[in-house]
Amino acid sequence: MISVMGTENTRAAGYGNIYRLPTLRNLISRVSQFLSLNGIQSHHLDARLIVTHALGLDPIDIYRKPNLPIDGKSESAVLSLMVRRASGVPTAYIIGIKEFWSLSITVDERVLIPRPETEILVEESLAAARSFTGDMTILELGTGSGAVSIALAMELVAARIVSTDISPSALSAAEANISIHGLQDRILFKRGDLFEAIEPDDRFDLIVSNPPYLTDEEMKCLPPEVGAEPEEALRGGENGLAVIERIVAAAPDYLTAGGFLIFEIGAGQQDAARKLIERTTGLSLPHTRRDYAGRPRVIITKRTCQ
């Protein structure tokens, strides 16, 4: 990443000119240029999000009020957030919100930022839910911000959802999110390491998880914005499968007959994940859902009657 004060071009794009920007349009343009010079690939989108957030504007104001005059105090607020983004802080942490499943999820440094790819996990979970009639029970392992559980609760009004996480700070963030969405009576949070938070005789129709799956090698070369997220939500051990192995091994004991286990995987982990399932008594042969870039993303398997 280019240093915030590291080059003549960066200084010209950022500190030298930003206080002379008279309109909303020009402010967004200069912020975008500054972020681009600092290696932020999503600089166009990030500039719009940061500026509208700092100024308390609706995103549509970018098009309705492009010539809106910007005073010095407002520019200073934008500049502060711009510098944070250029230093590698994720935009979602800066503005405190990430859209997921058309829902506004509050996020900060306590939780992993929900990705669009994880919406595929929700899609497959909803497809699996069609196999059940009436009430159903769902367990989410490693809920983080609560985004997946909230999305499922919004779609499956008869479902009872239990969500676990080992991190008390993550659960605090998730509880705030369910309160915002009015789901306090629909989602129960339990603190613990995967199934350790669950009673031995509990059974679920669906177990869903977006577990940590980055390898130790991948953790060494993370982009700064990803490195800012909680390590325990990212690191999956030497081969990235440490947590997945534990989920697969224990899942049959907590699934109802015909119940589904659905979880996200990382790049290159499809074959290894399939082999884990094939070696596990009580789970059916899995199938894989690819993401919109064509990469294997979600593994789906079922509890057999064995």
Second form
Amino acid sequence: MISVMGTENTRAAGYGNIYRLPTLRNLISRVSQFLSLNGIQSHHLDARLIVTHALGLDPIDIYRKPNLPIDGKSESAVLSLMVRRASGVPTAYIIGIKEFWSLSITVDERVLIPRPETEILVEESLAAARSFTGDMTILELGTGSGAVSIALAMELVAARIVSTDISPSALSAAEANISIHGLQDRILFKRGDLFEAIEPDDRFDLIVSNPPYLTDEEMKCLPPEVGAEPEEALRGGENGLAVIERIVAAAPDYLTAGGFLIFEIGAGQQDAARKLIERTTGLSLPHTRRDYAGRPRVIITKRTCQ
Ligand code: GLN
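Requested next: the structure of the form predicted in complex with glutamine (the form predicted on its own having been shown above).
What follows is the entire complex, opening with the chain shown before.
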């Protein structure tokens, strides 16, 4: 398909002088408008990501080569990705990449797309790690794409990390990510439901998790983008706390004395999560870290001696 929307003085091959090719800038603004009309709030950013991905360009090319002419075949490729995005497929799945902790994490429909607020989980884990000298052992429950384990491995070069997930397909996505980042020797993946694949006498200095925590009610009215993500990474039972309850109950058995349990929670779960911990023998009074939108987001507790 050849568009005649371009303003640049470039001829479309085979179409004589009549038709002009769209430029990179024209195409981005057209995609952005289409996404906006289809209710996509992040239409500016998504248009830039989708167009540069489809054309194999660097995002900086938008500023370096705004007048780059786009041939009909490339334009069609862009427009078909634009239609997928407008139908609710998340941009990260379309371009296959999500940036997390300044790392490129490969993502597809097998895994939850790492969220910026989950960087708080990494920040708190790094703060906790300062209590340990030398090697430390970390267990991540429900690793998904591997984003949190990879960020921790990059920052804590002496840490040994075990990462579990119930989903074999998520683990294969995570394994692809650790080899892209050259971390095969630092992160060990084990398939299993929470602690299922962990030996009963294994102990960790830090247990970290972004568990599924959406309530059944929230699951009924997910935005299309979230609905495209794996249900088992999202659904936390009737009150959203089913998985968190199991993590809190079992964590004391797998923590070293003074070891930390740090996990993400959903909107409104702070009080319930704190109560769970207060009722659990072997865990200290928790504290909560808010995310940059001011919402309670991460709960931090420690293994006590009794
Ligand atoms: N933060 C995600 C959302 O709001 C949920 C992720 C999770 O359940 N861990 O869509």
